[in-house]
Each structure stands twice: as C-alpha cells, then as structure tokens.
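What follows is a single chain, given as structure tokens, in the form predicted on its own.
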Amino acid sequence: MIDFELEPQVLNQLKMYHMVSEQMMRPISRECDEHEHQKPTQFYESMWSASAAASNIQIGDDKSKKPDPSKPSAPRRANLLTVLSTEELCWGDAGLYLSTPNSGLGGAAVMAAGTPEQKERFLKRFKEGKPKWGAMAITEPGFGSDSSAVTTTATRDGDNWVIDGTKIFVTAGQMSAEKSEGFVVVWATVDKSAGRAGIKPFVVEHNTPGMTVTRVENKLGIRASDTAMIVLDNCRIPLDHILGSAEVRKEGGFKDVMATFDATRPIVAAMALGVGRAALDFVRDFLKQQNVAIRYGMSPRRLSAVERDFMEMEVQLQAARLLTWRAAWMLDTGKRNSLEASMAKAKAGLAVTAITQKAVELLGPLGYSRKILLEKWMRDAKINDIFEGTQQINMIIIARRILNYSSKELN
C-alpha cells in the first residue's frame, strides 16, 4: 500500500529547507540570474556544511545494505525524501539547488551501476573536506535523448582505459572537472559493434590530464548552475574506474543508463514542482492583497476566470505531485519504476511551463517585470521539459511500456 504520511521529523526538516529557500536562496537569486558565471562561494559553503548535518539528502539509495534482523525495518524512503527536499529548495531557486555541492548526477550513476566497494570509494569525499561536485557527461553533439547514440569511446591500454570524445550540456561539469575535488562520470562505448550493451560508465577524477572544459553555456534559466562542454583527448584513466563490469552484456550497458534516469527523473520532476509552488505560492500572495478570493466549492460555472485559472493550476501541480512521489516511493520499495519516472518527469514538466506562463499572465505587465521573479520561474520552468530526456522521449517512453512495444517498434 502507498503510504505518503510522513514522519514528525521528516517534517521538521522540511520546514529547515524551506528557510533555507527563504533566508539563502531567494536573497541572492535575482543577483546570480543576472550575473551568470559569477560563484556565490558563501551560499556553496554554508550548503556543504548543512548537508554534512543532513546526511539523508542524497540521490538514490543503497541496496546494497543488507537489513539489519536484530532491529525493526523501517520504511525505506530515501528517494522520496529526495524528492521532498529537492520540490522545497527549488521552490527557493532552481539554479542555486543545481549548483549546490554534492555528488549530484554522478553520485546516481555512481549508485545505479557501481559496486559497493566504488560507491564507497568515489562516494564518500561528500561527507567530508572542502565542497565538492559530480556531474554525469552523456550527451554529445551528434545526439541529444537518444543516448544509445554515444560515440565516445573507451579503449583499454594495459593498465588503463583511454577515453576519447565531446560531451554537451554537463550539469556542474566545470564544478566537477575543475574546481573541486569532484568526478564526471563519463559514458563511452567499449565495442561499438556491440550497440547500446556496448555502452558503459567511468569515473573521472578532477583534473584528470586529457580532460578539458571547452565551454560553459550561457542559458534562458537555471543561470546560477554551470552547464559544460567537456572534450577528453586520450584521457587516461585507471582500469578499475569503469562502474560495474567490464565485460559487454546484452542485458548490461544501456539498462544501466536508463537504471540511472530512473532515479534522477523523479527528482527532475521534483525540480519541476517546487518552481510550479513558488509561482502558484505567490500568485496566491498576490490575488489576496488585491482581495479576489478563491471560492472553493463553487459550481464552474459560477467561477470567475481567474478563479478557474489558479484553481487548474493548483490542479496541474498536485497531480504532477502524485506521479512524482509515486515514482520514489516505488524504487524505494525496490520496484521497477520506469514507467511511473516517466509519467512524472513528462507531467511535471509541461505543468511548470503552463503553470509559470499563466502566473506570469495573471499579473500581466507586472509578471513581465525583472521587479519580481515570476518571469525568471518561467524561464527556469522550461529545462524541467528539456533534460534529463525531453517531455516527447518520455511520452515515447509511457507509451511503449504501457503498449508493451519494443524501441524497434515505436520510435
């Protein structure tokens, strides 16, 4: 049985991230949107000391742990307090939540397809030291959310493996790459003539020699995170930085990436939601100043346009809410969740963009204005459609598995 109720001190720490948004987020995001590239190194080191309190916020969880029989199980809720605190520090601003220092996309895959003895190798430099990033490289020129397409490649050489290629679009890749003691986990194909099994992960370290940022993006949204363009020219790396086997699998390779975006979808999502709250939160604020009430219960028809407008916006948000805390609740039961990380990141992010267009509307000029942060929420919203597999990927997605069709036979 689905059960969402959520403990008294599971609460408590939503309410700590929420004045988090309030009192560190929100004071310094006008000022990091406008001023893309700019570090706010105060704000990364007062959030690397919060998370070394925190330790619960992490993305994905490890079932590699073997229940302890003495004590009483517990419900594992890992990734549905991720996404909980991932909606309330988004709702404080988006880009600083991407740009916080922490294993990141890295750390999922890390999870997704490393072995025990690696997740606590390449993991555990998070809980201690100077602030640190992981990102994950995937995307390249030549392809965007078909990731079977990789081309980077992972020759082995003796003792190393040497990787060659471009990746696009890496979230925190700079962070990652060089200015911290961070990792990118970089996906390369060992064999192409083996296809999508073909295709494994690598970690590689900071500062790696043949690892280089070429570019950092200037973007629409999301300004305060660093989104890059890495190049690796016979980058060498040691032989056990391949997560998981090496050996080419048709069962392994590409269900390992897709293993990862089952995790990081629903937090995408997540994303999404906290955005969408904070547009709808102050549209709120703004209708009770200019005292329109929201009458509840009334029939449609009696409704006023605007009161039929916040009311499917509210709409919208919960049940992009739902399908979101449904996909974490079922990959921390240990249930496969691909369709449901699908539904969720699909719904949530076409519910922030119309729910952000509509805020912005509602306040017509004023929503237009750089004097509030309504139109930087719908900028922000519209990556949550984007990446981590656009909205149309994901639709594809749903309707294969609900279809029961095969890549081959819907694409």
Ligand SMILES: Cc1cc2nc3c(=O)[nH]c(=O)nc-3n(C[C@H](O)[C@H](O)[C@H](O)COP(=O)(O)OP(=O)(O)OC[C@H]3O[C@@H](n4cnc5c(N)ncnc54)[C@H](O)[C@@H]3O)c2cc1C
Contents of the next structure:
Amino acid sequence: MIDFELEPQVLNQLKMYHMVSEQMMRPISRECDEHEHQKPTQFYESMWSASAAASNIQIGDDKSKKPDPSKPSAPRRANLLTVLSTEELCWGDAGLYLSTPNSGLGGAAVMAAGTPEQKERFLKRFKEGKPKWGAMAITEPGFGSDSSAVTTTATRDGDNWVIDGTKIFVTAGQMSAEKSEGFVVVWATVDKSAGRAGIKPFVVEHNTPGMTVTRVENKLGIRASDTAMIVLDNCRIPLDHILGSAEVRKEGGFKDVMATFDATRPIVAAMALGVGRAALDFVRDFLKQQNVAIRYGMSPRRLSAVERDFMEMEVQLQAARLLTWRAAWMLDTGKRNSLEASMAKAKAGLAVTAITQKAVELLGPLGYSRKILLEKWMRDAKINDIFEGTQQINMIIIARRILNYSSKELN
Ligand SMILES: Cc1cc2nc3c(=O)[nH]c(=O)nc-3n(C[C@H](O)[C@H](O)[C@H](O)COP(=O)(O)OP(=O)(O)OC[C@H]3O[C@@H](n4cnc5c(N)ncnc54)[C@H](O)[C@@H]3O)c2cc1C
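Next up, the form predicted together with the ligand in place of the form predicted on its own?
So here's everything in the complex, that chain up top.
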C-alpha cells in the first residue's frame, strides 16, 4: 500500500530544508543568475557542512543492503525523502540546488551500476574533507536523446582503460573534473560492434591527465549550475574503475544507463515541483495582497478567469507531485519504476513550464521584470523538460511500456 503520511521527524527535516531555501538560497538567487560563472563558495561550504546531517539520503535502490531479519522492518523511504527534500530546496533555487556539492548524477550512476565495494570506495569521499562534486557524462556532440549511440571508447591496455571521446552538457562537470576531489562517471563503449551491450560506465577521477574541461556553457536558466564540455584524450584510468562487470552481455551496460534514469527522473520531476511551487506561492501571496480571493468549492461557471487559472495551476502541480512520489516510493520498495519515473518526469516538466509561464502572465509587466524572481523561475523551469530525457522521449517510453512495444518497434 502507498503510504505518504510523513513522520514528525521527516516533517522537521523538511522545515529545515525550507529554511535553507529561504535564508541561504533566495538571498543569492538573483546574484548567481546574473553572474553565471561566479561561484558562491560560502554557500557551498555551508551546504557541505550541513550535508553531514543529511548524509543518509540515498539516490537509487541500494540492492546490496540486505534487511536484518532480527529487526522490525521500517519502511524504506530514502528515495521518497530525496524527492521531498529536492522539491523543498528547488523552491529556493534550482540552479543552486544543482550546484550544491554532493555526489550528484555521478553518485546515482555508481549506486545503479557499481559493486558494493565500488559504492564504498567511490562515494565515501562525500562524507569527509572539503566540498566535492560528482557528475555523469553520457551526452556527446552527435547525440543526446539516443543514449545508445555513445561513440566515446574505452580500450583496455594492460592495467588501464584508455578513454577517448567528447562529452557535452555535463552538469557540475567543471566542479567534478577540475575544481574538487570529485569524479565524472563517463559512459563509453568497450565494443562498438556489440551496440548497446558494449556501453559501460567508468569513474574518471578529478584531474586525471587526458580529461580536460574545454567549455562551460552560458545558459537560459539554472545559471548557478555549471554545465561543461569535457574532452577525454588518451585518458588512462585503472582497470577497476569500470562500474560493475567488464563482461559484454546482451542487456549489459545499457540496462545500467536505464537504471540510473529510473532513479534520477523522479528527482528531476521533484526539481520541477519546487520551481512550480515557488511560482504558485508567489502568485497566491500577490493575489492576497490585491484582495483577490480564490473561491474553492464554487461552481466553475461562476469563477473568475484568474481563479480558474490558479486552480488549474494547483491541480497540475499536485498531479505531478503524486506521480513523483509514486515513482520514488516504487524505487524504495524495490519495484520496477521505469514507466512511473518517465510519467512523473514528463508530467512535471510540462506542468512547471505551464505554471511558471502562467504566473508571469498573471502578474503582467511585474512578472516580466527582473525586480522579482518569477521571470527567472520561468527560465529555470524549461530544463526539467529537457535533461534526463526530453518530454518527447519520456512520452515514447511511457507509450512503449503501456503498449508493450520494444524500443525497435516504437522509436
Ligand atoms: C543544462 C543541461 C544540463 C545537462 N546535463 C547533462 C548531464 O549532466 N549529463 C549528460 O550526459 N547530459 C546532460 N545534458 C544533456 C541532455 O540530457 C540532452 O540535451 C537531452 O537528452 C536531449 O538531447 P539532445 O540535446 O541531443 O537533443 P536531441 O536528441 O537532438 O533532440 C532534439 C529534439 O528532438 C526531439 N526528439 C529526439 N528524438 C526523438 C524521437 N525519437 N521522437 C520524437 N522527438 C524526438 C527531442 O525531444 C528534442 O525536442 C544536459 C543538458 C542541458 C541543457
């Protein structure tokens, strides 16, 4: 049974995240948006120190942890907690949330594809020392949506893998590759003739010779987050940096790409919820100041256009939220959630773009001005409909799963 009732200690944790949003993110939101490549180091330090308290937050389903039969089993909620905290922090600022030092998408890939020993070895750094970042690089200049088209190669040479290729649009790429003791998980093929089965994830440590950040993007939104192009040229890494097995099996590495997305799509959906809720809360407060009441329970025929618009925004946000919670809950309970993760991501991406655009529209010139953050949230919203699978790609995945088509039959 799905149970979304939250324990008091979880509610307290969420209150703390809300305070972080209000007191640490919002005050620097505009500044970080206007100076895209400036780093809010004080913010990073504070978030890193605070993250010790939240270090039990887990991305993905850690199948290596076996339940202890001698203890009563508490419900597993790590993924649900992650989406709840993500919404709360993205209510503050989605770009700053993405730029916060943590294992990020790189950590999600390690969790999805790594052995228990690798999870321990690669992830323990995020609980100690100075702030660090993790990133994941799949996208290349020649493809984005079709992640089976990886052309970056990993060639075995004695005790090393040698990686060659170019990766683009890597979130937290610069911080992970060059500016901290983090790592980048690079997806590369060990055997081009094997197609999808040959694609494997490799952990490339920060400052490994042969890995260079060649560009940091200028973007429409989430401008506090760095998005990098990374070139790998004769980049040598140890043999045991391949995540999981090097064996090329039929379903093989591509299954790990998909498992990573199953864990991260609900998080992106939660990011969308945070931005959408920020816009909705702002509009609610604004309408209140203007003495415009939202009359719930009234016949739709008698509502004003503003009331109808506002209620529609609320409905869309809540529908997206329930899908997101369901996708995370399924991950927590070990259920396959590919369909639900894509549904949550597709719905939330659409909802947040519509909600923020409508919010700007409802406030007119004020909404469009840089005096307030609504126009920024409208710009921050769109990425949720692009990365981790675009709207169209997620709709295709949903159709495939519902109609039971393979990727060859429906693409
Ligand atoms: C800010 C930002 C951060 C990112 N972070 C990362 C990251 O950390 N790591 C990483 O690996 N990548 C990252 N990406 C890349 C992102 O995942 C890709 O941009 C995304 O998957 C889309 O790929 P593409 O840009 O090549 O678009 P394309 O695949 O070229 O698609 C272009 C358009 O065509 C549509 N389309 C494509 N195929 C189909 C189809 N079969 N049917 C219908 N429509 C289709 C798409 O939906 C899209 O609208 C990031 C991108 C951005 C902008």
